[in-house]
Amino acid sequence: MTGPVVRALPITPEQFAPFGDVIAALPSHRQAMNAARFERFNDLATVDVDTDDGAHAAISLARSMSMTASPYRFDLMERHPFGSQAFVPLSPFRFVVVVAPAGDSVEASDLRAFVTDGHQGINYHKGVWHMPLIAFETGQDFLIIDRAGGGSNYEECILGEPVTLEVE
């Protein structure tokens, strides 16, 4: 395959910070709950939605209906300028995110790719460009927390040429 290539690296909170939050049971966020029968991991991501036009934060589910093979070629990036968007797997499985900084447009050289360890979710910051969600198997369920109602919260950018995503 020719053209730009982006390789997915293991995701860490530090590397992903310019684009959003890694949602995981981090020891630094742990506290006892319900007479210490549970561990609670607080404040893992910030839900950030503009509500000026009657929109609100919403919790949804998504289930993959087809699998994506690697290498994967794509030319579409999307963003949500009025709200953050979180994806949390409901069972352990790895998934890949491709991101670029918020801005008016996206170039292939701006792209960064990350792969989760199977126990991590992600929260895109408001306005961050990202590849549409893909899954490596059918039937993978995600909890989604994002903005609903109000006006459109979706913009897309077609890249100048397709980019190849490689996942090891």
Second form
Protein chains: 2
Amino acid sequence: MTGPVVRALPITPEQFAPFGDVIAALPSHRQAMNAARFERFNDLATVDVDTDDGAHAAISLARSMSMTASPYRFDLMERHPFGSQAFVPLSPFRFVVVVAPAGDSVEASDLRAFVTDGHQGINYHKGVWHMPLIAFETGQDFLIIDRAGGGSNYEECILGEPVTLEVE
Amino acid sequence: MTGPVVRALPITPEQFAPFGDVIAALPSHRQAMNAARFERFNDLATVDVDTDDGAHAAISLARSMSMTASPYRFDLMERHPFGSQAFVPLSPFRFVVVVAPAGDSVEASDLRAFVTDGHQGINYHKGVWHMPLIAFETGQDFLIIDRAGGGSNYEECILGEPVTLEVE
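What's the form predicted in complex with another copy of the chain like, now that we've got the form predicted alone?
Full assembly next; the chain just shown is listed first.
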């Protein structure tokens, strides 16, 4: 294939920090809970949602209806100016995110791609550009924690040419 | 065993409504997403968190460290006066919740118990009394969406005598 390529590398909290949070059993966040019957990995991500216009933070679910081919080409990035957005897999499976720093627009050279280990979720910080969610299998369920109701919380940017996503 | 018994019945959104929300792929909440590559079950639960005292809504994870015997006896109920609290299993497994209406205290006769179908999560409304989380296996992971930081958001009530939990 021709044109720019972005290669997804294994996600780590440190490398993903400019874009958001990794939601996983991070030892640094560990504490006992319920008389030590559980270990809790506390406050892994902040739900950061503007509640003007009657909006609120909500819990939703997404189920993949089609399988995305690999390699995959895309030219659309989106952002949510009024809230964070978290995706957490509800069974063990890997997924890929492509991000770019918050800013007026995105170019292919701004893109960074990450692949999860099958147990991690992610939380995009408010305003961070990201590729719309894709899944490599049908029937995969994600929990979503983001902003519901209120005014428009969606903006998009079309890249100059399609980018090919490659996964490590 | 002697003393009061509460029997867990299969959870449904209608029966659980006085206490909170069921987080599941409810057809009534279905909408298309990402050019129909996903179906989204939108706004299944509201994250309702008082943000005074510097508190915020947060995403955390809990992992069971011990297995709870069945039948199980308990005498402690808890509530969070300043926020909702959601638990969603991160792999398919059933879990049990015991709840009682918001109010000054709880008696055994107030208790209702529910068991999930292995895919459902739940969201306790602010102030609803509930039994502390238990799990029937070790190593089960739950996603938690609740209030982090700020002042105390925990109150408890000791029942007059232990209650035996039975699961349908």
